[in-house]
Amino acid sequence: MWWKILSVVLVLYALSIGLLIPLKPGVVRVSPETATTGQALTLQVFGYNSYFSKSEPGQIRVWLEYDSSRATAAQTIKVLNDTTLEASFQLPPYLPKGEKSTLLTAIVDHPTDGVSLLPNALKLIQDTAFLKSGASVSSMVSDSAWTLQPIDNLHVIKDFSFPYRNVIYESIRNTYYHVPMWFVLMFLFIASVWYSIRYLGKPDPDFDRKAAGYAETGLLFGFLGLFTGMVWANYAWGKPWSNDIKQLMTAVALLIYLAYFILRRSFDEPEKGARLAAVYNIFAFASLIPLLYIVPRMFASLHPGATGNPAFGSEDLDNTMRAVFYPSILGWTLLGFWIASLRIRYQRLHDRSHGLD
């Protein structure tokens, strides 16, 4: 009984905390998005969940970062409102390493909001007129203009808030609901195939009920995972179904398990159907691993992680997210097994009432 109560508590915790905790401040975009070396640039920075106006003059600092050791700082900063500011730069006349163009990261340091950044915020193009003016190679490779005002003494704010991620924004909260569905699916399918193996060793009708009940509930969570993924994809990728390799393989896996239930009902003799279904369940589970975890890694995927890797990278979750993500997995898993146990009990009562036990 205790684990059922725990499942409800953890799911409610994931639902409430996952939806109510705010995101950290971030930078949505900058304008303009292209500039030329050597020019005076007035850059508008648009923040998210930011409070730019809650600061004293000179407390906000803005950089355009080339790499970890090179950056150019804003000379003047004007706050327009809580989410918009103007930063004026005198861009260096050259790019390090003699490049023709590069992408710079915008970094905003605020005493209240902490550090916000936008990778690849500004495309900086080398002024060809400067190159034609006869500038020496030594001036081209010199880093002095990029290292005069280093990025240091940043305000690191430690609070309980979720990380800001461009593109997905508030939909990052779906991590606590979409991803756990697949964990529950795997745990339930493992339980299902375990009881199918036991049934082949000892044809106990209760083993067959449990194999079917766990597979049925696992399929339910699979469709929930597919649905929440499509909702997320519609927001992040522009449409619910984009033929991503992970989406395609997931659909194939669910169709394979749908065939499991069709097979069970294709025989007049329940024992024969249960035995063949148990064998099919083993092969269905064996196909699940390559479909969900091997094949998607062989192709580029839109899912989080490196190219060809549909899983999470170490940078995708911070400690605040882990405090919700792991309890969410446990809560949804316990709830899944609770639903499966109710389904098995119902089927047991149904069989007894029809003299099938």
Given for the second form:
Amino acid sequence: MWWKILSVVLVLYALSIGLLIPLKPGVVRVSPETATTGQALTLQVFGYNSYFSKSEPGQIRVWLEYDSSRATAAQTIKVLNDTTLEASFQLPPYLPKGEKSTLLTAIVDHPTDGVSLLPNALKLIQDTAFLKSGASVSSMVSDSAWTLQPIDNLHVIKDFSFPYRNVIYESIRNTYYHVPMWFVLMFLFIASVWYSIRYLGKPDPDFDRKAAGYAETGLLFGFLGLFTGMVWANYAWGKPWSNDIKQLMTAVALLIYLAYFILRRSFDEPEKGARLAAVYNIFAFASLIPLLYIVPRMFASLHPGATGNPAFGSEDLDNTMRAVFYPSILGWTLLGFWIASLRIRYQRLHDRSHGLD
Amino acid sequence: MAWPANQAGSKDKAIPVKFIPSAYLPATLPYLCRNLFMNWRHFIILLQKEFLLEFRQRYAISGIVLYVFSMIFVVYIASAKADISPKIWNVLFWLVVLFASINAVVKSFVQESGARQLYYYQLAEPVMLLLSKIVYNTLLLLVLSSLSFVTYSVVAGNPVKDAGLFWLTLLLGSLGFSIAFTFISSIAAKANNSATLMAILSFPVILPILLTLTNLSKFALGLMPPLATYDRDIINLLAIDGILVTLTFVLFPFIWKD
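If the one shown is the form predicted on its own, what is the structure of the form predicted together with the partner chain?
First the chain shown before, then all remaining chains and molecules of the complex.
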């Protein structure tokens, strides 16, 4: 009983906290997106969840970063509103290593929101007019223009908020609902296989009911995971189905279990159907391992942590997200087992009333 | 020597067998090896029986060969006789092999009547029976896929650059298809709608093997970037085959006893 209450509490916690906590401030985009060296640039910076006007104008600092030791800082900054500011730069005449063009990272820092950055914000092109007047680029490159204004004294704000990520923005919250579905699916399928193995050892109809009930609930969570993933993909990748290798393999995994249910029902004697279904369930589960853990490593994927990692790396979660993510997994798992136990009890009563038990 | 499952499953004798998975599953492989060592004559006889049966029912194998030929021509003509690029060649070739294999293997359990299966059940170890069928089907599929390759090359051209690797892929493919399809056909043969069941049960299971095979044959066709290596694919394929073959030997006795 206690675990049923716990599952409800945890799922409600994941739903409410996961949806209510705000995102950290971030930089959505800058305008213009290209510039040439030596230019006097007025850069508009668009923030997300930011409060530019809460800080003194002198406290806001903006940089365009080349690498960890080279950057150029804005000379004057004008705050237009909470989410827009204008930063004026005098760009150095040459790029640090004499390239034709490079991508710079925009960094905004002020006491209210802390530091936020946008990678590859601005494309800086070497102005060829400077090159014609002199000798080769490398001799004229001077590092001092890029190292005079170092990035330092950044403000780090510690509060309970989710990380800001470009491209996915608010949909980062789907981590608490999409990813746990796969954990629950795996746990339920393991339970299903466990009871199939037990059924082969001792043909008790109760083991068969349990194997089928866990597989059915696992399938339900598989579809939920697929749909939450498609909603997310529609937002982050532009379309709900992009034939990503993990989408394909998941669809195939669900087909395997649908075939399992067809097999169960295609025998006249229930005992024979149960035994062969148990055999197929074990076989299918074993072929699920290469589908979900070996094949996706062989192909490029749009999912995070695509190369060599079946899910995502530890760097994709921060501590605030962990505080919601792990309870969410536990809550949904308990809920999944609850649903499965109801399904099994229903089936047991159904079988008894039909004299099949 | 008794297979432990034979007692565990029989209802009428009602011998209580306590089920201890931890003691049961690891014992399987040594059991298999011992079984193979002691009963290799059974295996030879059963394999001979498969060949004899095929020879007596020559129309069946001729039918499959004709199926392969027709399918290759249909595939070629349906692609509007266009110049088939190596990429498309690869896909179409493996589709032909896949469908030919599934049709060749599906009969391995269906063709023999229930009475005759009862006769085998009394004489032979189930594991030996399955092993003989898998070995026989591997050879059959190897012949069929070589035949498809030769015919397909005549019709649609032969873009294979690394012949050795391609033949290795064919061999590994026949082995993988044979293991998975033989096992699934033993399940499907028990049901009434065995042809449909055979397809829906085996296609999802065969997919990891098929993906690895097409990947490997892309190497043989020179479609991969020059620095990519195929050792990983071969290891993956052998690993999948290993998982499947172990499972089929563990699970087959449960299907077989009826």
